[in-house]
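Listed next as structure tokens is one chain, alone, in the form predicted alone.
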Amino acid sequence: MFWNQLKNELLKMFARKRTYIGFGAFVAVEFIILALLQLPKAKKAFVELLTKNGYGFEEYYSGITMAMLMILFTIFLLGGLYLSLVSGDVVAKEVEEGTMRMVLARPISRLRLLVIKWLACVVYTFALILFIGVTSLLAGVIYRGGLGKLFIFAPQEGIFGLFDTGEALWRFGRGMFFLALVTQVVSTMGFMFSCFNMKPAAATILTLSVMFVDFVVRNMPYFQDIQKYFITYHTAGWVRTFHDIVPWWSIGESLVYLAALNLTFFIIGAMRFCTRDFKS
């Protein structure tokens, strides 16, 4: 019964039009970025970055490099937006429409219902990140006519990496897996706010507000010594998989920190939802 209920929850989630907004938006952004990269000034900046470090432009201006560029510069804003949009909708929308009372009339505990809805958010998060990774790679390959070698530059994480095609593809796939893991915290936070007595839009806005405030404060120079207390420091753990020598201990710490946050958010949301009165 559990798997049937989860399947039905997923069918319900993916039957809503807003679930697909994130998929369409990322495709549109990918085309816009690739179009802008045709501009002479954009290419010149890329050439200067590579050539002044002694590397060839054509060799690393490749399909997989384009894919990484698109993901690095869009995932925080767009990924956070659409994950919080769907997760903030999953409980609050049914309450708003009045269907939650009918669901709770069935012989199923509130906690079981929440676990199913949270798992649906987890599946959606993995599906969106997989879609972003695959479409970015396809767009980059079509744009450049092949995979090529990978160049990744992430100064905040201290990464200036160059990888051959085989290693690049492996690291790209591994990075997408870790990206899906770390972004679960956004979905779970949105899910938590969705369990409170508020509109779906309010749950989405609160989730985005927390993430943006965390990001802004983290990037202020006065707080460099307490980086590890910020959520966005740990969500950037996926980028650290592109270090030449991967700091697995640091990445593991980030995953444990985020797992603890996920558990905390779920417990808070479940406690609030299980004590709510849906009769009035």
Contents of the next structure:
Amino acid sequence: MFWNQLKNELLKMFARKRTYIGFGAFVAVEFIILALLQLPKAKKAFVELLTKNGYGFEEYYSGITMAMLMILFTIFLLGGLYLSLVSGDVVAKEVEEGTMRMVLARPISRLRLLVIKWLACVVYTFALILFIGVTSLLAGVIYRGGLGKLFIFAPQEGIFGLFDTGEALWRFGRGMFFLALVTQVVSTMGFMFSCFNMKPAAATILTLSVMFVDFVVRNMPYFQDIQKYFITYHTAGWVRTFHDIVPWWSIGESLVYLAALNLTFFIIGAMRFCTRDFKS
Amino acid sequence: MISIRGVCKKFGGRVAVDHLNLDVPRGQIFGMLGHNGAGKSTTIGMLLGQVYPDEGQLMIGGEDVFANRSKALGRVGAIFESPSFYDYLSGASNLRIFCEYSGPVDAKRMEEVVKLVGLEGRIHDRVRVYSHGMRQRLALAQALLPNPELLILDEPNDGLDPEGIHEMRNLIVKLNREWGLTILFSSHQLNEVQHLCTHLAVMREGELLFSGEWRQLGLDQAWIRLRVDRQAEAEKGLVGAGLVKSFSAEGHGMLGPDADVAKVAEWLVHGRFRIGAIAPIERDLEDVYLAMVRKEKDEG
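Return one more block: the form predicted together with its partner chain, after the form predicted alone shown previously.
What follows is the whole complex; the chain from before opens it.
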């Protein structure tokens, strides 16, 4: 029965048009970024960065590099937005529309219902990140006419990486997997707020606010020493998989930190949901 | 089937249900009557485990709703006023989704229930295009699909047209008589409850004013509305003659055991009263409340 209930939850989620806003928006943004990268100024910066370091522009200005750029530019803002949009809906929308009362007239326990809903959020997060990864790669390949070699520059993480095609593809796939793992915290936070007595939009806005405030405060010079206490420091952990020598200890630390946050958010949401009264 | 003992519920400082004790025996169509805000929906919410009581215990089929939710609610189907569905999905998908929260759905059973509620031609349409009546029938189907023993209907006729109300009424009677379902029916419309139920509970401001059989309420008594030129003299005379038991302040009289409108009219004509109006009347919820409040005062 559990699998049927999860399947039904996914059907509810993926039959809604708004679930696909994120997918559509990412495709649109990918095209916009590719168009902007055509601008001479953008290209010039890229050429300078590579040639000054003794690398060939054409070799590394490739499909997979374009894909990586698109993801780095967009994931924090758009990823956060669409993950919190769907996860903020998952409970609050049902309460708002009245279907939650119909569900809660059934013999299912509230905790089990929440576990199913949270798992649906996990699936959505993986689906969205997979989609972003595949479409970015496709767009990049179409734009540059092939995969090519990967160049990745992430100064905040101290990454200046160059990889051959095979290695690049493997690292890209692995990076997407870790990206899906770390962004789960955004979904779970949206899910937690969704369990409270608030409108779905409020749950989305609250989640985004927490993420933005965390990001802004983390980047203030005064807080450099306590970086590891910020969520966005740990969500950036996926980029560290592109270090020449991958700092697995640091990535593992981030994953454990985020897993603990996920668990905390889930427990808080569940405690609120399981003790709430549901009335028309 | 249902046993409610000492249940209280407050929302903020407002008492929604006040020390409620109620029993609904198996096999009955039991009406819950009361104005909006009387505490009916809160009581139903507590019975379905959606609202936590501050005090007291609620049992369905001998199982505590909060201690053993899956067993207690496993035998219950429920409909709410203006039921909500996943409008972007078909009626069939909605049925499957709701019912798989209770257990596996048998395709044959689904077909049978869809036919019973008369949605067989439209069950694969999206719920978005359903009329209010169709949504109500779909709600009934989702309540019936897990094969319940108890059906809880919270104002199921709200928003239905007269034909829809008639259909729903017939269906409820059929479900009780042929399928043997116990039905708890909540409404603020006296005539609806009167048509369907043999037993009822009357609630007001969270308190149970009455619980028992219809006849105990005296609603089967005939009432008349009377307007004559010498009103006070006529009322006094009719009571004295045993044709009317008593008159309310509005000039409504409860007829005596052998009296009817014709006999009252005959008496008035004989007494040379000038008759403005004399007509049988049906009592409404307000009259029931007033009668009960009066009764409580008299007994107090």
